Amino acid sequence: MPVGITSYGAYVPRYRIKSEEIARVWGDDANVGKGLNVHEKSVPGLDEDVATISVEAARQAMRRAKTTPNDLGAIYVGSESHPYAVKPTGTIVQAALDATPFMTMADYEFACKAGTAAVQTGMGLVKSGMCKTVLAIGADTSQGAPRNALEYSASAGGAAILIGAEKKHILAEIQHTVSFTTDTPDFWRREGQKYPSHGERFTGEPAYFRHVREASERLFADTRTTAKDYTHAVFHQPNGKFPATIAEKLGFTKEQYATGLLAPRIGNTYSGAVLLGLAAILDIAEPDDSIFMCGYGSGAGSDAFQLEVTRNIEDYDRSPREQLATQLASTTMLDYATYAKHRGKIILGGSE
């Protein structure tokens, strides 16, 4: 039974800081932002949380989807930074949409790939018939710490996808996916600390790179395909120089990741990042279009999928107003100073 994407949503703030202004608080002539390629980062409202993140890209889904908030069997929503500790996400998203509550939910925690991993539960639950769609969200608010070149990348945004196995519905079938996992801890935050912790170069190897070499291999060596078999790819985006490293590494050329590589102009959304990637594909993709997506998450592991796009694509409500490239043309920008109140980084009366 095929299953695949039957509907997908975005969203990212429109608030956005220059890394030239982060750079100018610190005194950092170099830019660190820059040498990351990232030139700007979005930034959540005063308002804005993990939990209206995903219900914008979540009733923009819904709204272009050919079936109901009723029809859902499950939703899971993926991310490091819910506003609950105790207090499931998802509710807020089922209460938002007027859905069923006959459903089972989860909040799901994997460092930058919870939300890929809401997409592989997905699938299972929907292929084995115990739900006719699913919706699975990828949305962070991430941290980063004064001063930390995680301050130029730490951004905000989300996707919701909708999976489902009905073929008239489907606008990119999912055929294959594949996982690799190790215990690397190149990035944490213990319960009750604000800010992570991050090994720095060791991120790089052998903890994204290996990972996502790893995973994208086995799904080549599966698919039995190269990098040349695929229209588009998009990889996670902690920065914009470690996911065109990637890519080139295992052959991809930029006119085949370009479209998915956000994280110059966003910065890094977290578990947002590589299903935003997705979206900004999808807006654009053309039926037998084929996409290589690979997710990431510290700790560490990696997602890869493989999905082609159909002919439902051509009747799906693409329009301007509908596109992840018409929000992010319009932006607000801040300086660090209201940025810093935007993320609650200054102290008033002793308390945040």
Contents of the next structure:
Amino acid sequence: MPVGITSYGAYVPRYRIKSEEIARVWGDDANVGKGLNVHEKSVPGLDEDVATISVEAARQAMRRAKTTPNDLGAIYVGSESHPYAVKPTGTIVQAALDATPFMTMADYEFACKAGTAAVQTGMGLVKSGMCKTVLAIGADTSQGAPRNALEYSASAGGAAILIGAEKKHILAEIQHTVSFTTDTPDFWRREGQKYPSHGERFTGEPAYFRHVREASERLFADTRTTAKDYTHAVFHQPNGKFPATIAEKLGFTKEQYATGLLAPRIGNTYSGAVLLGLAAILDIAEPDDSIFMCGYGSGAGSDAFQLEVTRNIEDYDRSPREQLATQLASTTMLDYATYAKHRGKIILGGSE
Amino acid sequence: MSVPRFWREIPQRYNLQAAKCGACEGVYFPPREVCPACRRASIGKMAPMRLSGVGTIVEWTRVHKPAPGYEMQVPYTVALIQAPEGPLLTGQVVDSASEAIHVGAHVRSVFRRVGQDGEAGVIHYGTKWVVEARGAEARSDAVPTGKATDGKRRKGRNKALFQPPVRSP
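Let me have the form predicted in complex with the partner chain next, following on from the form predicted on its own.
Below is the whole assembly, all chains and molecules, this chain first.
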């Protein structure tokens, strides 16, 4: 039985801050953003969080879906910035979709790959026949401590992927997935801590590159494919440099990975990153296009996927008003002071 | 706000659930148990319906002295929004350039945080509004569920205060 993506939605807050503005405040080299290939990053609105981002992405996915919210058998929201430590974000999404309460649900956390873990769970539930459709969401409003290197990339956004098995609704069939997971402490946030910590250069070779490479090469071996067999490729993007490096090492060309590489414009949306890249690809994909996707989450693990776009994509609403590119074109640039306000880095005192 | 009250109002806060009188077809937001025009003739005939989530600004103001909980958002805009189904709503307009906010501007609903019961309490989510880009097709974030959203336009029929982030005098 085939399983695949039957609809999708994406949401990125409209606010942006430029890397050189962050560098200006901390006296860093103005070219630091150029080195990371992150020129600006998205910033959530004062009233936005993972629940609101998830709802906006989910509503777009359901608006364009051929099935209704009452067909959902599960909602999984993957994030490392859930608004509640205890109370699932998915419950808020379920209520905002006015979906059936007869569904199973849990929130996921696996640093930046909780969204792809949700997709894999959805595949299992749909393929086993336990659920008709499953909504898998990856969204974050990630935090970087002021003056920390993370501040240049930690951004906000999310995507919702509707998983189903009805052939007439599948836009992109998920043909294979494989994961690679180890105990690698490259990035973490202890309970009760406001900001995460990371192992600096340790986040590179033993963490991101090793896990993405292992999962990708296993997927190539399992499916007897090479980079040349894919039309598009998208990788987790903690910055704009890492995904380009691993893509080229695996044999992909810039032409293949350019569409899904959003980090230079919006930064690292963590659990949303690879799924937003996939949404950008699906927005322009044509029938029979093949897509290679590999997420990464610190801690650490990678989920790789092989997808093939179907003819159903031709009848799917991809008009300009629904495209991620349209959202990304409409922005409001912030200075650092306003950004600090948006991120709760200003403490109010006194009384009015 | 008490947890039970917030919980009870989730359908109207998240999804603009209104009530339609089966006798006169008047639409009320927030939903009402009894139609104030038809009174006892409406008992048992008030049906839930969902507003489409689009509207037009009929008046607006910019708030500089914030209501509790809105201190970080000043200055912010509160508007009266005419829904095509009839009700006049009060809501916050966000993510919109100040020059785009004017009487007659088309708005659509978005899902946002509207408050919280302190740092440790429940977070209140609900509906706010953004001005549609000029020339953009009207679009609602509401998800079709097959529920009725039709209704005759009954301008000014009811003026419901909806999550008003304005300080009482």
